[in-house]
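Given next, in structure tokens, is a single chain: the form predicted on its own.
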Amino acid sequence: MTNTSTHPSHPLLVSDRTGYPADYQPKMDDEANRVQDDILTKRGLKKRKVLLVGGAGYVGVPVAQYLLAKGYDVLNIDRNIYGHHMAVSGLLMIPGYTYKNVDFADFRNVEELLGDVTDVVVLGGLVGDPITKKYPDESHAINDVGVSNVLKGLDGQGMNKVLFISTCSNYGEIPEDQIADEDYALKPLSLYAKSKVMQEQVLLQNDFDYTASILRFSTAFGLSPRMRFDLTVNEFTRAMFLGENMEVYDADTWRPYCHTFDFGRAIARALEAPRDNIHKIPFNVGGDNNNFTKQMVVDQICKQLPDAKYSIVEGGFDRRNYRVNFSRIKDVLYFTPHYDVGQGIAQLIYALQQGLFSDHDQNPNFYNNRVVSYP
């Protein structure tokens, strides 16, 4: 197998290596003895290598640190469009990775480094609703223009996989009675939105020789070394955490959450997997149990902190209210999430009673998606 953990006493990697059932396992070494003929031996590699495009921010880093902990190298571009550089400072020591400060849109800072990466992760872009909105010349040239390039500038570089991070929030706004499984209709409200439902159909439309999947990630909330405070679990957290009496707009609208630490294990599931089994199929990521309105999330920081303040405001400005069903996500790639919010609340509060984030104030855009320096 050439993704082997590098670390086989943690717990949870060796939960993730012998999570599978049985009549699965020779499948992933069919697939693992593929990859050795059909990529590694080919091209004179030893070993996998992923290409984190965009893979500095909130989620990229913790993606990076779990592929490199199962045994992958890990070539990292990202623009640093934030000035977040630093949040990659801790993995330049790791042995197998690398970090490039190149912009993907234009694809030739692309191609000059695949000469011995064999498959694709594309987390890159303006992420959310807010900063796509307020940057939307930006976010052309990044997530529609830049994005696309580099979906189909891979076609023909001997890539094994190319992975699209897309977003659950390509549903939209749904019935109450509903939840939207991978075959529900999209209805994007944002831009962000729907410039990721434009590249899911570049994959889903188009040919190329690569093995693409589609991986729609929920709402992320948890620990990073490029920490977030924009996202709705970790700002009420914080805010709660302060005595600050946090206002919450529309409390009854549902969201699908994810923690940071779980995209990664979902990442390298679709890595791990044979190839039928993810080729242009989307995949909700997250798990039933992480469905959660806004009341749920304020009850959860409420119970581990009772004298935490907030109050229910009416006619919020974001329409979206959608329950994600992940079924498919646990059966074909047999991918549970290790988290739920309650944990990841729990870890929040105890980094901030810590004294950790305490330059929030002084450092907001790197805690928050705000000003965009670009190009």
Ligand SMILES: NC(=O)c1ccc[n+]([C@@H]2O[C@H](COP(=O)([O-])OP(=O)(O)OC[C@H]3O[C@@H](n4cnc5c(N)ncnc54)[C@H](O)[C@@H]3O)[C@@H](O)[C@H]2O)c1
Given for the second form:
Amino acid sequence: MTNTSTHPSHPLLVSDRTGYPADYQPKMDDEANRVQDDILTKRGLKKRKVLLVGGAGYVGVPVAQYLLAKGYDVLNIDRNIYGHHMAVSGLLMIPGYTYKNVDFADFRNVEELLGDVTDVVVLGGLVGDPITKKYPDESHAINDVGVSNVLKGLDGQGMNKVLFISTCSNYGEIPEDQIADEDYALKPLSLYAKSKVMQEQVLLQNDFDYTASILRFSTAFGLSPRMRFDLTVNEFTRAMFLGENMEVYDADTWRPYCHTFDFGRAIARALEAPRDNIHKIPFNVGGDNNNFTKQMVVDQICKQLPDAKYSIVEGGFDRRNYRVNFSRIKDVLYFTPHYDVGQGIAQLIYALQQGLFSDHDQNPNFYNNRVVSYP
Ligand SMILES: NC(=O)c1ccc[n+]([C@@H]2O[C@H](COP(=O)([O-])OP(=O)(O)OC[C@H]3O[C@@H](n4cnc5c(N)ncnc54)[C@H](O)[C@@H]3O)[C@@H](O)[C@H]2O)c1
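Mind sharing the form predicted in complex with the named molecule? What's above is the form predicted on its own.
Full complex below, order starting with the chain above.
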């Protein structure tokens, strides 16, 4: 079998078999043998190396940590558009990790690095509704043209799997009594989500020579070496911890949430899965127990910070409201999240109590997607 980690440290990281049924091992062995014969032996490579495209961000760094612990080599390319790439400094000394500060939107920068890369995870771009609205030209250049260049350019390069990281924001706004599975009609409301839907179509409508899959992530929460406090759970927890009166707009709107650590687990599951189980198949990534309204998020925070204050404010402008069904990733990849929202909040509170992130106001762009420096 390939990818057997020898990393001795964290049992949660290296031997996370949660949810896999006993009879799934032979299928994973078959998959590992296929990768060995079709990819590694053919190209004279010793082990799988995953290229993280845009992996120096909030999600990318914990994903790299997880994949390294699982025994993959990781090459991360990132343009450091928020001046935040100190976040990878802790990884640089780990054998098997490489970081290059390059722009992926110019595919030549990617192509020249593919020699020993076997698999690709496309994470990079302008992430979120506000930043794409603020920088529509950069958003087009990166999220539309750049990501398309990558997905198309990887065809014919001998890649094994290419995972495109999309978003549950693609569901936009759905009626209260419905829950979106992967076949539910997409209704992207923002420039950000429209670009994601477009790239999903690029993968679904073309027959590239690699195994292509789409992972629609829930809204992220939890710790990361590059924190983002412009995301609901993190933002609310920090503000309420600091004693601010948190103004909560659209309190009854639903959203699914997922911990940064669990994204690494989901990606590893897709990398381990038999090709036919994921090829051209979108997966919602998260868990049914982490569908929350904003009211439920503040309730969780108040449970842990009884003196916290908030007020419900009418007249919000974010129409997104979607509850999501996670049966497919559970049934096909045997993935359920390790952490729930309450546990993520507890970790954030602990970190805040230790004084972490106290430089937030001095370095707002490190902690939030606010000002883009590109190209
Ligand atoms: N954070 C969430 O709540 C969330 C939810 C759903 C989906 N996702 C998806 O997860 C992925 C990662 O999100 P994140 O929260 O880590 O965002 P992030 O903004 O922290 O990270 C994005 C990274 O992409 C890099 N990048 C942007 N343009 C680049 C370019 N031209 N060349 C090289 N690098 C470039 C940035 O420098 C940054 O490090 C994205 O694809 C996002 O759509 C995130």
